[in-house]
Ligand SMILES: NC(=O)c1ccc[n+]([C@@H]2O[C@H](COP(=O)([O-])OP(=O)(O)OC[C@H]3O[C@@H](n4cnc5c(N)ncnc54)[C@H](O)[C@@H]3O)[C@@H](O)[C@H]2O)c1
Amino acid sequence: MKKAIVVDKDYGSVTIDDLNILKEKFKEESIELELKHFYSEDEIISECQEAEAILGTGNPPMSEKVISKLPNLKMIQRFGIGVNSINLSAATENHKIVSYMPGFCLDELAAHATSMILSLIRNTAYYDRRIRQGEWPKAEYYTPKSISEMTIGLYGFGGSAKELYKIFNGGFQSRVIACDPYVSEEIKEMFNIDFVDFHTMLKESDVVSLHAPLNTETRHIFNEEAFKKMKNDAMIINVARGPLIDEDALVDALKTREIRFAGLDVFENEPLDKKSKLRNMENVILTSHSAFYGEGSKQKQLKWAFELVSQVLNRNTIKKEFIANKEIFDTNIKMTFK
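Isolated structure of the chain on its own, the form predicted alone:
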C-alpha cells in the first residue's frame, strides 16, 4: 500500500473529521493516509521516510533540507494557493512535484474582503462593539462614504481580485483600478478597469485590497512610505498574505491617521500575538485567516486533494494547472502532464 502523510493536521484549514473522510477514500485507492502534526523539519524528515506524498493543510517547512532527505517522496500537496513555505527549486531539482489548488476559494476571498470593506465603511463593527458595552452610538463615528463614488484599488489582479471587481464595479458601480505589472494586454482589454502603477494606486484609492502572492518583490511593500502616499481616509484590506504589510508601519499609520481603517485576515505571524496593538484598535477588523472558508471551497479542497494525490501515486499523471513548480516540466521525471 502506498503511503501519504498529512504533516500538519491541527493547522485548522480542514477539520479532523474532513481528514478522516479523506483517509477512508484513499483506502479505496490503496493509499494509506496518516494524520500527523510535526513541529520541525527534523520531525518531518524522521517520520516521513516512507512517504510518497506529503500533504500540507497549512504551510509546513518543506525546505531544501527536508526535500533532499526524503528519497521516496514523489509529491507535496498543498491544501491551498500559497506555496511560500515550500522550496520549489529544491523540489524540482529532486524531481518532486509540488501541487496546489489555484482558484479553490475565489468567491470566498472576494466575499470576505467585501464584508470587511462594508463593515468598516458603514461602521457596523464599531456600532456592534459599542452596543454590547451598553452604549447607543446613533449615527456616530466616521460619516460613511457613498460606495458608488469610491475608488477601489486592487493590488494584484488574479482570480479573487477579478471577483471583487465584479462586486464593486458591477454591483455598486464603483470605480476600480488595479496595479499588476504581470497582467497581459489581452486580460486588460476584458475589464472596465484602469491599470496603474503602484504610486497611482496608493494615491487614488479609497480602498486598497491586497490579492498578490508573497515573494521577495512583494514582502513589506506596504510600508511606512506606502502608507504616507495613501489618502488619510483610506482603508487597506488584506486577504492575501500577512507579510505583504509591515505591521509595525501599519500600526503607526493608523495611530497617526495616515490612513483610517484596516481589515486583516492574515498577519506576519499567526496566530496574532496577544499583545499586538492591532487587537485594541477601534478602526481595525481582524479575522483569523479564514477568508478561504466556505462550503464550496472546502468541497474543492477535499475533492482535489484526493484526485491529485491518487492520480500521481497510482497513475503517474497530473493536470498542469495544479503544479506550482512549473520547471518540473523540463526535467526527465516519469510523469504524464495533461
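Following the display of the form predicted alone, present the structure of the form predicted together with the named molecule.
Coming up is the bare chain, nothing alongside it.
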C-alpha cells in the first residue's frame, strides 16, 4: 500500500467523517490514508518518512527543511487555494508536486459577499440585533439605497468576482466596474463592465468588494488615503485576504464616516482579536473566514483530493491547472502534465 497522510486538522468544509469515507475510497486505489495532526516541522519529518503524498487541509508548515527531508514524498496536496505555507521553490528543486484547488469555492465566495452586501444595505443584521435585545426597530437606521442604482466595484476580476458580477449585473441590474490590471482585452470584451483604475473604482463605487490575492502590491492597498477617496455612504466587503485592508485605518474611516459600512470575512490577524474595535461597531458585519464553507465546495474538495492524489501516485499524471509550482514543468520529473 502507498501511504498518504493528512497532516493537519484544520478541516474547513470537510469533516472527519468525510475524510473517513475518503480513506475507504483510497483503499480501492491501494493507498492508505492516515489522518493525523502534527504540530511541528520536526514531527512532520519524523512521522511522514514513508508518505508519498502529504495532504494539508489547512496551512501546514511545508518549509524547505521539511520538504528536503522527505525522500519518498511525491506530492503535497492543499485542500484549497492558498499555498502560502508551502515553499514552492523548495518543492520544485526537490521534484515534489504541489497541487491545489483553484476555483473550488467561487459560488460560495460570491454568495457570501452578496449576503453581506444585502444585509448591510437592507439593515438586516441591525434589525436582528435590536429585536433580540427586546426592541422593535421599524424602518429605521440608514435608509436603504436602491440596489439597481448602485455601482458595484470589484477589486480583482478573477473567478469569484465574475460570479458576483453575474448576481449584481444579471440579477439586480446594478452597474458593475472592476479594477484588475491583469485582465486581458479579450476577457474585458466579454463583460458588461467598465474596467477602471484604482482611483476611479474607489470614487465611483457604492460597494467595493475585494477579490484579489495578497501580495506585496496589494498589502494595505485599502488604507487611509483609499478610504478618503471612497464615497461617504459606501461599503467595503472583504472575502479575499485580511491584510489587503489596513484595519486600523478602516476602523477610523468607519468612525469618522469616511465610509459607512464594512462586511469582513478575513482579517489582518485571525482569529480576530477579542478587543478589536470592529466587534462593537453596528455598521460592520463579521464572519470568521468561512466564505468558502459549503456543500458544493466540500464535494469539490473531496473529489479533487481523491482524483489528484490517486492520479499522481498511481498513474504519474496530473492536469496542469492544479499545479501550484508551475516551474516543475521545466524539470525532468517523471510525470505527464496534461
